[in-house]
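First comes one chain, alone, set out as structure tokens in the form predicted alone.
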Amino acid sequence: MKKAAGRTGTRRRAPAKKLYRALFNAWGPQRWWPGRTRLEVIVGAVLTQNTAWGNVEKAIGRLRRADALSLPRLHALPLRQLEGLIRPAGYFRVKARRLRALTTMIVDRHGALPALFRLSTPDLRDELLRVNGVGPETADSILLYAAGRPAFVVDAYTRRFMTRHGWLAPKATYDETARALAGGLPRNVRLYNEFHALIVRLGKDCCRPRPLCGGCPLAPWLPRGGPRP
């Protein structure tokens, strides 16, 4: 009798390790989050959400030039100020309200950075969660890019090639995926680190919407019949 699928529905496991070297081999290493500081990397884990790392620069560029990436003078900023000042990145009263609530929690629960970095990740997490807007891969990218914890960030281009591998259900949940590609991996900040990156490359060079397999690193771990739907 076979035994049932998990409730991931992948049939084999992602040789996590390997697809890495595969990538890196590939690509070398992608240097990336960018971001000047800890509360740079912070709102842009906030700005992209929903857009292009391009106009969270923009946006990002304006912030500084109007001397507002510090927590008290982002903080301190009138929300319809804050709203013009990131409008590049898209959807721009949304994410002043998410920014306002996340310095919110910051400087009312902890009163600066280094007291909320202190949290264990668990509780970090938590703490990030619970304020309005922030969901877990933007939790888990400041977890990862600000506080140096070994959080993996899931996104729609690890979705992506994890499901047409055949790795992946369609419906599988974050905390699923995550831990469908991370559980084959050491807990290390720095290889998270890389790994993410070079999925966010793969999905925008390879795994399109419309795959480009050909040249692909993965392409050897394609299912029979190609890449699925």
Contents of the next structure:
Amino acid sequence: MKKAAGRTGTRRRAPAKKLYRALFNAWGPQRWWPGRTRLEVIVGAVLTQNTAWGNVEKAIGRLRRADALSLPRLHALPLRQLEGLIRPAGYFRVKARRLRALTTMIVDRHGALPALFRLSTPDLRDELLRVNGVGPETADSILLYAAGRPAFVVDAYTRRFMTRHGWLAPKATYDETARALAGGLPRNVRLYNEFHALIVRLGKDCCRPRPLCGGCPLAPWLPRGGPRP
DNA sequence: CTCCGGACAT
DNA sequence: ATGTCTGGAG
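Counterpart to the form predicted alone, namely the form predicted together with the DNA:
Below is the entire complex, every chain and molecule, led by the chain shown above.
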């Protein structure tokens, strides 16, 4: 007997490896390294929450010009100044508090970044999730891009193309989304890194708010009747 | 579910 | 003028 798809489970099974190859063959490596240093990656992960990356670059540029891109300086920066510096990234009041909460966790509980990154991947993830303002996506972005751990990052683009192709129920949780894709892949940092970058490219170029399926590398996998709303 | 918010495409 | 952006908290 066939097992029914779970309430929030996938309807069809996403052929993760084939999808990756289709995207990579079409667009090649995206050469993503979202930051010059590990701290910069962490800062970027918070600033980019629901925010276009271009605005994040502006904010990080301002932090650099203010010479605030070291852990002690960033941590010592008065909250009001921090708010002003990251203003181009939007949500600047909440994000300033979130950055402060993060640097406080690192400095007070671990002293500095190397000690934090010495934690095991599960412990590091828990430690990040305890910080107010760090949710699963931000935590996994830091794990993958700053700490080099095999954490599969799920973002709005991931959910969008997965649900449109019928591989994911609209109500699926973060972890269900991650498993639906990463479940069919080897647990590999380089692969996760490249895959996420390609998915972002997909979301910007093809699987936009209004889908442009013509010429999309994933068009062969569209369900009958085209993409779902 | 609503709020947070400036920058940019449409 | 409206909609969206590599989310998360209350």
